[in-house]
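We begin with a single chain expressed as structure tokens, specifically the form predicted on its own.
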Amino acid sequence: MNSSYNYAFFDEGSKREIRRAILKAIAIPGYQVPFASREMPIARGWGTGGLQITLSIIGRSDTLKVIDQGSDESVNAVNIKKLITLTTDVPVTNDAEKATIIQSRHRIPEKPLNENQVLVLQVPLPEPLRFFEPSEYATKKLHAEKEYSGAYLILFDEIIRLGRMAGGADHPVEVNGRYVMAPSPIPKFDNPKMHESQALILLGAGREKKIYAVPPYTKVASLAFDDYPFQREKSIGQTCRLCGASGVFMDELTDDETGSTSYQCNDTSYCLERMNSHDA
């Protein structure tokens, strides 16, 4: 730990301020807690909303895991760790079970998660009705009036014009029978892993300074009509090359020479420990 930071880079009082809208979040669940966002070494956009969640909480019993986009060793992931292991003394992990605290950009872990652990998803647009309302002040009505047709219209116009809900991530949600929320940008396969989830689940946007959650054993439901019901992708007959895995979130790869598609685990490292696995 470099002695010159404060412990987990922020004084004391930062943390207690971004904690008193972590508590508010949880006690009204999908709900948008404005917070005083502070600035960060990383670039606002870049996921500086999960790291103030993440450095806010984290203590020094906690194991800490960071992905992006499914990976434990993109830049993203690499760049948050180091600021957070420059800072604290946990110990980073890449195995999702191991584990206390998983800050993630875009993606919910494979392993289900349990009681002791907290997921941070970093969050770039958290307001699910802007793409048809520009008005803070609008939204802020809207969903104080539970008023969500406008998101069901967005849906209703992708069956029209596409004949399915075509879009691949952020499908918006309902928590616990009231707020609509945006999941952050993952994929709508990942969309029922919140659904009474028995983590806790924390999303933070630093750039719209926003924070809001999901309790554990909270409902989620995606939005859907009775007719269109929602579905997630589809991966029936898909197999990882490396792991052998199916049933999970995979990236499709084309070989640029001879044009054949196969597919591979998303969630590298649970593909990693599966073929460990098979190796031992």
Contents of the next structure:
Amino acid sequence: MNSSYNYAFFDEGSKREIRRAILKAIAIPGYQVPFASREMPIARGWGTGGLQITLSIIGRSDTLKVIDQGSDESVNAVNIKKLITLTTDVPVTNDAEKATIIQSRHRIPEKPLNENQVLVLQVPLPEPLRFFEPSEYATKKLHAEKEYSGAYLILFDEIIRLGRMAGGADHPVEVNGRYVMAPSPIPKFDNPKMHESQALILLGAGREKKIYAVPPYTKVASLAFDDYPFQREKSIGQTCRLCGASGVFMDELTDDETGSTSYQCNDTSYCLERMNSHDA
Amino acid sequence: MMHEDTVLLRAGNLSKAYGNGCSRCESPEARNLEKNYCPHCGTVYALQDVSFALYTGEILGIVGESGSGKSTLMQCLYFDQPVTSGEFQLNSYKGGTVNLFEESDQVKRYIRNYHLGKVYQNPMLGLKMKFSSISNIAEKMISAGHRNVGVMQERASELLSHVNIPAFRMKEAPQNFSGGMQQRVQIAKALSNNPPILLLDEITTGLDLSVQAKVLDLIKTIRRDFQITMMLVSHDLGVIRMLADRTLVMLNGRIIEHGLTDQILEDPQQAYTQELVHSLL
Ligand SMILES: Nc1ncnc2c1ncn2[C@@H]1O[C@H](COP(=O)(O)OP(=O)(O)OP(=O)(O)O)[C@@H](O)[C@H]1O
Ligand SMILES: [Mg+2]
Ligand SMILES: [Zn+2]
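Since the structure above is the form predicted on its own, I would like to see how the form predicted in complex with the partner chain looks, so please show that one next.
Shown next: the complete complex, the earlier chain at its head.
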């Protein structure tokens, strides 16, 4: 632990200020709370929003897991873990079950999370209406009036042009029957995991200076139409070539030489754990 | 022609100022009637005590030179701009008993979705240029609570073919369309929720004469097929003569003359209107 920095990098005043934004976000599920996003020793757009949340809530009894698109070992995940462990004394784990704080980019772990855990998601674009309405002043009004035609229009236009709701990630959700929110670029496959999640979910956008939250046991519904219901990516018949899992989110691999397709769990620690338990 | 003598829309003493005014222009009497702005503080009095009624089934023309306040009037009635003061009643909403300017944003949105349709002078303001034309029509329906893609797509295609957008181009975004086509998509959009009133602002400005003629013909067929009441803004008396039953003449944010269109064209009372009519002849 590097003791020339305050515990968890930030001074206590900064942490308290960010925690106040987090508390407000929890009190108004799905509502984007503005916060004074700080300059971080990693570039904006590389998870600074999530990192600021994690640093503000982390304490000596925590165990940390960081994943980037399903992998604990990617450069980004490793860098974020390094910064956190240099300035705190928390142990790091790959096991989603053992972690108390899981910071993630683009995935929710396959193992169901529990009440003792906090999931921190990194968010590049927090505004689900942005493509429809470029002005922040205008989108704030639309949220205040619960006027979400724009979010539906974006999906409608995909159906008209492409025959289906084609966007694979960041499919908008309605939280607690009130605010429509961008779930961050998690695959549609992960959207239902947010519904009635036992773990608190915190979302942070560093560049856009917003924090929002889904408290435990909150209703989260993916937007859809009467005749075009929400559908996860189909994984029927796909099994992981390494651990044999099915019904989880898979990466599709194409063999350059034979051109044949195979599948592999996207959540690598989940996959590894299954393989290890086979061996035992 | 007026089918019934029932008032559908009433505007009373509608005023709109751009700017906060100053001690020199506070009272209307102190303002120079020749101009619509205050030379001391630059406040523009775009509408000054505008009152009129719109009757069921008619096309009411609004004519006046550039800057006379025509677009501002349309924007205020469609709640694009807040008014400074005045009243606005629709007899289709609570029997015309409430001043809609004083209602909540939700009520105003509801009025825009169900009671009014608007075609903007500038199609950029009326359309989402990057969304498909079908989606542009559906936007108003979604906003009105529709959640069935099939129903909306069918309605949108029907309306787009009514304004002569060929089926194979309906999925295209209006940014690829000519000005005339964009205006026709706007007209289809305005009709999507079957409103009793259409507000049309300079729908032929900037179009070739032959394209203008087609758009004007379209307005005639729409009036026949949808039996809809319209307010039609134009600075072109030819357009007004062709379509409007009655006409309001605006100058410097005020209505200076009103009456049957034929009467105004044949026997204008105000000097300004006489000049306007003579310039047409
Ligand atoms: N957003 C605005 N801010 C300030 N002044 C404005 C604004 N919009 C319009 N005005 C002014 O209000 C007056 C009325 O403008 P408006 O656009 O209503 O005229 P118009 O009759 O529609 O003219 P045109 O025939 O050129 O379309 C003009 O003096 C204009 O400069
Ligand atoms: Mg105008
Ligand atoms: Zn003044």
